[in-house]
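For reference, the chain that follows is the form predicted alone, supplied as structure tokens.
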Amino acid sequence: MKLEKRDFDAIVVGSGPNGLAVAILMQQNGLSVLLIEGKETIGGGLRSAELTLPGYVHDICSAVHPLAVASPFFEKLPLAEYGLEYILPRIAVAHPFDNGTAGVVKASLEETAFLLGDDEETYLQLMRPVVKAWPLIASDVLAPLHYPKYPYEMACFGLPAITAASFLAKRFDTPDAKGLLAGMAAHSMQPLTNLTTSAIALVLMASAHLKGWPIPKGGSNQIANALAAYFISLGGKIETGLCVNSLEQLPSAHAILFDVTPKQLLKIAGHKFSSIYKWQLERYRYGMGVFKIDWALDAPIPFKAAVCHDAGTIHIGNTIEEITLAEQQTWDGREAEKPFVLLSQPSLFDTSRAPAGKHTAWAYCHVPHGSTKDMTVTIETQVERFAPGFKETILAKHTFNSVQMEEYNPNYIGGDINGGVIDIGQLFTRPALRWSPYKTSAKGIYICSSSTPPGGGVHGMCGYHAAKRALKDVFKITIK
């Protein structure tokens, strides 16, 4: 079918990892694509800057990227040729406890299990089938609901994944194994008693054993820069500094794909949608926010547990009971006194992040949606608890509360970095209950953000599947 002439075949609004994925896949298929970004720099959650002192490079949003190297789409792209280099810490995750020890997740499944002592065999029984199945099922897990290509292997993952993390943890006997699982599940940003909270834990642990949890050399912006450079090499065009608030601002195109959440989509194109689709988008639920700190440090964080110095990510939360309580309190609208804190020290592995002998650190905790409370003292007290003397190493700091996070990146509604709650009610129906979650009720308009399946994370798969849908609908191009 021959389409009439437009300024572009497709326009993508928003240059986060999903917007970049859309733009690349459509350009790869011979279309003319314009990618528009509201800020002067591209990247969405993939940005880095000197937030504290000159020479100290901090990741503004995401810092460690287990799903970037595990992405079925990104792994096919020649990003290394465009300057992207990943650094893999020897230990993916360390989880310190009050007694000075720490649980760890290493690349070796067997070594990780061995260090769990009495829970060695239980960990192997849980994770070995998932790790074995993941290369076969990754494309199905990171996709909208459909019949899987490998149903048995998907069942090996899906049966434990659909359970609540608090229930799955009952398989273990030791506080170390229970705490380690709880820290992984807390990435879901919801109470650990909710169904499907085990899924994110299993995916993250399997990724650690198969691909590791990498840190981009030079900063997270290097992922966006490589994606953008590859897109431009294909003939794509990028325009920055244009904040889209209306369809009238856009050139003509056969398809427009929005890397935004339902709230912004309604503002931009709501007048084009059916009443039922608008009603569904208006009911879309956003979840917890985050409070984030970046530190310039005079020395590495002095954790009591030595293994923390070799870990790219630290989960600060102690026992499963403490993490469960903190996440429930936050979900209920209260700031936790002892919040679960995610922390990374990129400069331990990447000397380009700080001046010689100095260091950077990145951390956030979950807070109620839209919270403006300053959690600096609370977070620093949690870190000090497991690393006495930490506060004395601080040279400077920069903070974002949840409202400031949204001001920086409009997709982080109320500080929700996942693009909306990913509970059982929105796992398969984000952002609306439709045959295709990416296709809106308006012809030629699609949504491709983390508010669509499979949800948040730097993997580009929301954009990949949205682009596949638009290619098939509008341009009659089928991607297998």
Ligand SMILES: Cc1cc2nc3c(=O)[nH]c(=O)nc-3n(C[C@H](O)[C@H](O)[C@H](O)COP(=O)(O)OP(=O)(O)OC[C@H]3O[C@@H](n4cnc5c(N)ncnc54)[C@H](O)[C@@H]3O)c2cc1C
Second form
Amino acid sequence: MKLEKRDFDAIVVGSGPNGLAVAILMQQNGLSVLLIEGKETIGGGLRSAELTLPGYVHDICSAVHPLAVASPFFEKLPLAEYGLEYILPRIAVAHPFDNGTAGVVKASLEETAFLLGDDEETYLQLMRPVVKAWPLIASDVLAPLHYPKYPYEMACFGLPAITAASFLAKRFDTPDAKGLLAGMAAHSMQPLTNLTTSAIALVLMASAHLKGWPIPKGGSNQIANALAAYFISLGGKIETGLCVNSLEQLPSAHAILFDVTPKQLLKIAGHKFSSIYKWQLERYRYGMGVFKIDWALDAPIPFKAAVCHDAGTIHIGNTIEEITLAEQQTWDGREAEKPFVLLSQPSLFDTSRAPAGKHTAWAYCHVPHGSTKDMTVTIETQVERFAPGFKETILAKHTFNSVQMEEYNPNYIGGDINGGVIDIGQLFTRPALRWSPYKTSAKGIYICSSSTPPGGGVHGMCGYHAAKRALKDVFKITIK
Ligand SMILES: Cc1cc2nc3c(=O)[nH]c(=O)nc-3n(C[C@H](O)[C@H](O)[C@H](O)COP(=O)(O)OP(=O)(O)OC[C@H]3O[C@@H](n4cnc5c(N)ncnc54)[C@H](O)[C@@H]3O)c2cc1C
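Can I have the other form now, the form predicted together with the ligand, not the form predicted alone?
Below is the whole assembly, all chains and molecules, this chain first.
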């Protein structure tokens, strides 16, 4: 079928990892693609900047990239040729406790299990089948709901994954193992008593044992820069500084793919949608927000547990009971007194992030949707609790509350960094219950952001599946 001439074959609005993934896959298939970004720089959640002091490079949003290296699409791209270099911290995650010790997840499954003492065997029984199955099931897990290629291996992951993390944690006896699991599950940004909160914990733990939790040398913007450079090398075009508020602003194209969330999509293209589709998008649920803080530091963070100095990421939340309470309170609309804090300390492993001898750290905690409360003191008190003397190392800081987070990136509605709640009700049907979640009810218009399966995180798989759909529907190109 010959399509009539348009300015471009496809237009992608939004240059986050998913927008970039769409643009690349379509351009790779011989189409002419224009990628439009509302801000002056590309990258969405993948930007880095000197937020505090000159010479201190901070990741504004994403910092640690287990899902980028686990992505079946990104791993096929020649990103190293375009300057992307990953650094693997010696330990993926450390989880300090009040008694001065810390649980850790290392590359070695056996060593991680061994360090859990009485829970060694339980950890191996839980994680060994998932780690073994992951290479076969990754493409099925990071995809919309469908019948898997390897049903047995998928069941090894799916059966524990569907449970609530609070339930799965009952398999363990030690506070260390329970705490570690809770910290991993808290990435899901919902009460740990919710079904499927174990899924993210299992994916993150398995990824630590397979390819690790790397940080990009120079900052997370290096991932976006490499993706964009590869896209341009294929002949793609990028226009920045054009915030799209209406379809009339766009050149003509056969397909338009939006790396935005349902709220923005309704404003831009709502008049084109069927009433039932509009109704579904209007009911789409956004979740908790984040309060983010970046520090320029005079010295490494003085964690009591020495093992924390070898870890790229620190989960601060102490026991499963404390983390469960904090996440529940936040979900219920109250700022937690002792929130779960995710902290990354990239300059320990990447000297390009700070002047010689100095350091940077990145942290956020969950807050109620749209909260404007300043959580600086609360977060710093949590860090100080496990690293006495931390506050004295602070040279400068920069903060974002959840409203400022949305001002920075319009996809973070109310500070929700996952593009909408990823609970059982929206895991596979985000943003609407449809045969293909990427296809809107309007011909040629698609949604490709983290508001589609598989959801938040830097993996580009929402974009990959949206592009596959559009290639098939509009251009009759099938990607295996
Ligand atoms: C504080 C924080 C920490 C995080 N940490 C991690 C982490 O460590 N690891 C990880 O994997 N993930 C992390 N994430 C999540 C990750 O950044 C997101 O899941 C991911 O960026 C989503 O990609 P996306 O392409 O769907 O959207 P985005 O990356 O949000 O990109 C959307 C882009 O579209 C643009 N846009 C929106 N509306 C319009 C419009 N109307 N016109 C033109 N352009 C528009 C935006 O400006 C933006 O550039 C973090 C996020 C935040 C905020």
